[in-house]
Amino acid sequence: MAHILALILTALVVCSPAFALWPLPKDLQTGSKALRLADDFDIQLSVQRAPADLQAAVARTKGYLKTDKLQRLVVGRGENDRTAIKSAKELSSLTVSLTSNETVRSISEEAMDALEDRVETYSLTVPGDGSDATLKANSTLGLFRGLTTFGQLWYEFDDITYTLEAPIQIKDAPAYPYRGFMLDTARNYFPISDIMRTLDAMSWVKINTFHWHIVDSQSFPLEVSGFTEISGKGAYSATDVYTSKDVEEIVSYAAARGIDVMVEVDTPGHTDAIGQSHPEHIACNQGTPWATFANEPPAGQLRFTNTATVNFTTDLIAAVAKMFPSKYFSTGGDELNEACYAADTQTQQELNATGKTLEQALSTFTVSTHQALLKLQKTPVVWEEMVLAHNVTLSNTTIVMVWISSDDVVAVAKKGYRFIHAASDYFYLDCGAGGWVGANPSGNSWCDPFKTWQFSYSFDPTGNLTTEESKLVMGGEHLLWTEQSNQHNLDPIVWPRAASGAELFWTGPGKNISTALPRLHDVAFRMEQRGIGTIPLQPLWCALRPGTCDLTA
């Protein structure tokens, strides 16, 4: 019996993946040799006039190699590797270089390129004989992605940093250009430090867009030049505000980590917070019963039939857009409550005076705000209702976010717009937490059940689409609406679940969930070593014994 148990233990150790690579590279070849990092290991940056953010990325990578100290997730946590690593060859250097002769641009600049222009390809070679490893790319953004991968190759045991799978050859590139995470900072405010910590974690799994849903009906925490009265009265407090300096800091921090910040100012719905300073622009301002006039409290929507409101909103959108260098800006457009406008006397009077329908007025409003963005060379982004529920004029460059249901993807594709997967039935991280509306003891979240990482991972981005329609898929994102979240539970709600989308849209669909799970365990444990409060995916017993807790085991 003891002999059988020993064989099982050995098999578990041998069969456990040595990598915590996430997302899985496009092309990965490995060997079976042990290789350790030399005590004086260094990363040589062979790039003339290397940008400061690339130098900083190299320094961070070297720091993680020293401080991660992640032991292998196997029984014994690497004890059985002792003999192999003791006699292993030593790697002394990684040389990082560009293959392009073009002018060297910073990671930050390249991270904010148009989606179709972003170059994230890289190749990484780690020989098994101790000779220098090499990382090559034709962009600094590609080098940054390769540094991220290199940092995931290594484990620690007895103060030795090592791998068991040398030599290693990787050629990598993303399947989709957009890989995002959305955070709502209006329902509850999030300090800058927590946003930055989230940006760090995003960069470790190659998420490249921070979709910042910064304002909503509950609060308007963004301080906008020329419109400071809105946050002055619409934020929860004077300290729960993002100043222009804060925005600049977050955008800079994100860009240096290969992340573009796409802000969203949702209009014309979800805007009651503006009514605190400008009640003349808001219909149904905190009207009751709120459920008649809004999807959640407080009720209040921009009175877009009014010319002054159209001009006010257009100027506001332009002012916010100038704060963010991204080429993308979301104007929202979801959950417009028509009952609100039907009950609003001024709206009805203005419709009668102009002879317009509500849809025609909405189109005029949308054209105005989007023209302001186009003049600033921004691409408008909208929620799906703007193409499926309303008849408004949109630029053919507009990008649509499909959120209500994955069943709506085909309908959006048939409209011919590029789109991003953000379906609530796969990617909403807040689902399954129970109802938050008061006086409703049996209430559940509207998008039950809880979305596991496995379910998100199983999503097919081109399911039911034709070959031509599939070309419209830009990528996808996980989203966190924060009715029941703040900085205290941010990490465990997001991580490591959001990493499932990171791999889905970097590597592509169709990967094996059973073999992905051990790698995702490693991602979570490495994140924890770096200060992220991840949630366990399974009991540690299961994590140390890959496959033994599968339903079919």
Contents of the next structure:
Amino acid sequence: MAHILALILTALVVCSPAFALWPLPKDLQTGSKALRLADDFDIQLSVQRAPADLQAAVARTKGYLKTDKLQRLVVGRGENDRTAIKSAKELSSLTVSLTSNETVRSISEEAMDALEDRVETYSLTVPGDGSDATLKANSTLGLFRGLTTFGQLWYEFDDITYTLEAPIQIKDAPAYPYRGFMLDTARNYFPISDIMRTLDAMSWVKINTFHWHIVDSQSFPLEVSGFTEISGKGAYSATDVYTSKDVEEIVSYAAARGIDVMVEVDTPGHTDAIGQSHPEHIACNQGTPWATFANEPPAGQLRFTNTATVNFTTDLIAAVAKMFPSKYFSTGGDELNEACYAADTQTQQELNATGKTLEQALSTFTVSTHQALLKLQKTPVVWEEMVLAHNVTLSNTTIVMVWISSDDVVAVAKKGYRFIHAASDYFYLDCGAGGWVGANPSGNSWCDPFKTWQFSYSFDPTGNLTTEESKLVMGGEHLLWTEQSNQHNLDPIVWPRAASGAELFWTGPGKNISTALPRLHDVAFRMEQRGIGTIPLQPLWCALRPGTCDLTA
Amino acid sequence: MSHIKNDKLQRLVVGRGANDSAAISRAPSLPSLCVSLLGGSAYHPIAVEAIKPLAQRSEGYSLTVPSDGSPAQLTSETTLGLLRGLTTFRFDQLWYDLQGLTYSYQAPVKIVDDAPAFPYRGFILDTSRNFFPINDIKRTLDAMSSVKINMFHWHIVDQHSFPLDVPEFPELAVNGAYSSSEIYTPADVQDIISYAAVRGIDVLMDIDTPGHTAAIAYSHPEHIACPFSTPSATFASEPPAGQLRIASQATTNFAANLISSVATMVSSTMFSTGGDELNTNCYTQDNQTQAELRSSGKTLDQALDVFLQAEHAADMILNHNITLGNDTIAIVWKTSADAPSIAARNFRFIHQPSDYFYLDCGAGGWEGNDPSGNSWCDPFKTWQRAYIFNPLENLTSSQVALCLGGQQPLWTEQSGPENLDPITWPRAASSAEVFWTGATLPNGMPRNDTSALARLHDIRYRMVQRGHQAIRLQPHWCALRPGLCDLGS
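Now that we've seen the form predicted alone, could you pull up the form predicted in complex with its partner chain?
In what comes next, the whole complex appears, and the chain from above leads the way.
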């Protein structure tokens, strides 16, 4: 009986029109009436002392309504809608208002609230009879999410902007508070205009965290006040640098789009670029053969047994933390290589002198950097090894990122830490592009195969977790490591795939993959209209004929 | 000349050439490059030389750049050879920039009688799965030319769309193109052909038949068996299904007329009629085909033979009993292992093995409702993988001459103008060197993927300076430190 019910439900979903919202709202009711935007359509901001970023968001939304000019993804691209559109009722206004009387805060402030305090809920009503549409929320951040949804409702044909699915009623809220995208700007550098374009695309699919893996062993492009020698020598060039002004610009650009910027200064591994200016702090600095000392060239790790290095790193992390208003800061902590320290005479001498084990020294180091963060009211974030592979004292507020494998999720949950899904076997955008190390003609990527949008979409964030453990899931993110990427393939390698994780963690798991595809095509084509170099997921023939290119069709 | 002025490529070394400044400041200046044709024979424009039959194409040249400041000399017997000398790994790739000074650190340079190891060095683009505006094709032709690729194999139509406006058959594009703006007009085709030709590139047009033709059914359903039939996996290797009714006389005439109409639009001496992935079940299920076979008393292969009197493709030869003229050139695509059996049948052939050269492999399955689907030709083909390909493997010495060269294809189920550059470059430069340089480098050393990487980085960074969105093969850190990111270093 249960099986029969499931089949009927599936059939209903498949038959419903491909309503092109991404991510899919929690609660969505649609009709089948045509409704067009009046020529003088306007968004009325009915908010006292509306913050500038909300006003700007309204203006951007009005701009998209005019410039998207996305035709429906059906054969004829809307030609068959001509009659329905001509006789459609006109919508002349969307009224945007707050439901609470509390002090109005800006989107930017609310976007940087603690995850548990972030309110992204909204409700949107678009009547079918032409009476005013309404968008309500009790936060400006919620209003921003609703504006994003409103901007995805409309298609263009013959200069008319319309929907075929009025009336529309949406009550929406995210399933998980953390929905991220990570970009590595150290393997290869990305100009800030490319990062900003990416932030725009992220905001369109309601991604709310930019995890900025800003430095690594290959380069240190962040200019840190008090430590300018690090980027002076460790950036790829004087122009491949993020100045404090660049950082401010990116942080405020992101915040105005509902995105918190969580910076990562990966330590104590992945730090060889610091060795260009501070060789005294780096063990096995560019040591060879690199494969003995690191997972990829160049080798080099902070000498965390050394008090001067601990102080240096703590000061550096505090200095970087002050550049970023986010309540979260990642100190990394992945892929620590022990052979590097075993071969480093200084480290061995210091261990001998203090009588500490390497793990004890690592704990002292981590406590020091994390104390600096806690003192600045920041929550530390770490890669999974810090709780699974090492014996390090961590604050119980620490958030863990699971990256090596989704198999490690349960072990992290058992430790009782809150965590974020970033597993390479589901969410790494760089997998499958071949090995990049030279002299290795048969090399494939370590995390083959390529992770398709479908595969990410099929992930279950609470699989194998108890109800209690499931509460530790903060959300998840797609990640782009950039050994083989820079601005030239940023858009095509990220979009629309990263939107898959965006819906998974906004809407929740278990949605139908077959009906998701037409919606994903839709958001990808809309992104393209807005200037993102998204790739086609299929031949256009398939995109115009939902279901026809499914495996068993 | 404008490349030498505009490239402004700094050397890929730590310091980007800052250490060269003393040497540059006292370096002699090269006043000129003297370009001359050898011999008294009449010469033709590059565009004429580029589209000659493969056997008559002459691309050799010699180049000398003295280190004492006396003029450089480029000589060739043909204008096409002069073009090769002016481009790529040779003259315009010798120069770097430091603070506005253009210099070489490798003088004197003496290249005597450089010439391609193989006459056919191509790149295939599929413009049917997704459409590519002509500007994107032209940009690609520029990049091809910079690595001496001399064939653009234009897989212009397929089952998904028919973007070619054929004057005698306008209905094909009107109904079969994705939209009225996603069409190549005869003027567009001429534009591409002449743009390619002056860059030393011949355009090989490909009208894939009798399979891969569903898009024709929008205007001529009478010629297509199993049009859009489902489940598509039973009727075609990808949706939508549909193949020309090879047993029908009317369809055979239609196809022959179509091919000859398209052939008159192009100037190349070569033309591809495709012929891959013929699905037998499609014809078994098609009542009309079965009736026609019964009334003519022919088998399907016999009907195909009639249909394809002059049509050509590798799996046609291997899997079907087809009569083909011995001037037919086969394209070996399924696997490199098929080349010796093609050679054994004495056909000339072009290497395009999916297990070495396919640029689209490894990007995941694209069919819907298939979360675990990977690309059929996993894994991704790295530049290194393509580079180690041996064109002469398992060929006898008498068969060597049958190998005309090779090409890397981009099938575009998951590509459009947005990722054309990053998915193609610099990887397609890999086979360009395999088939130009052959087994040994100009210095006599065996061609070697380890030493090739630094040069490939170089051409990649140069392509970026020229406006191509070529991807990084490694972190920039590695590009500046040749050898340090090798396996085992």
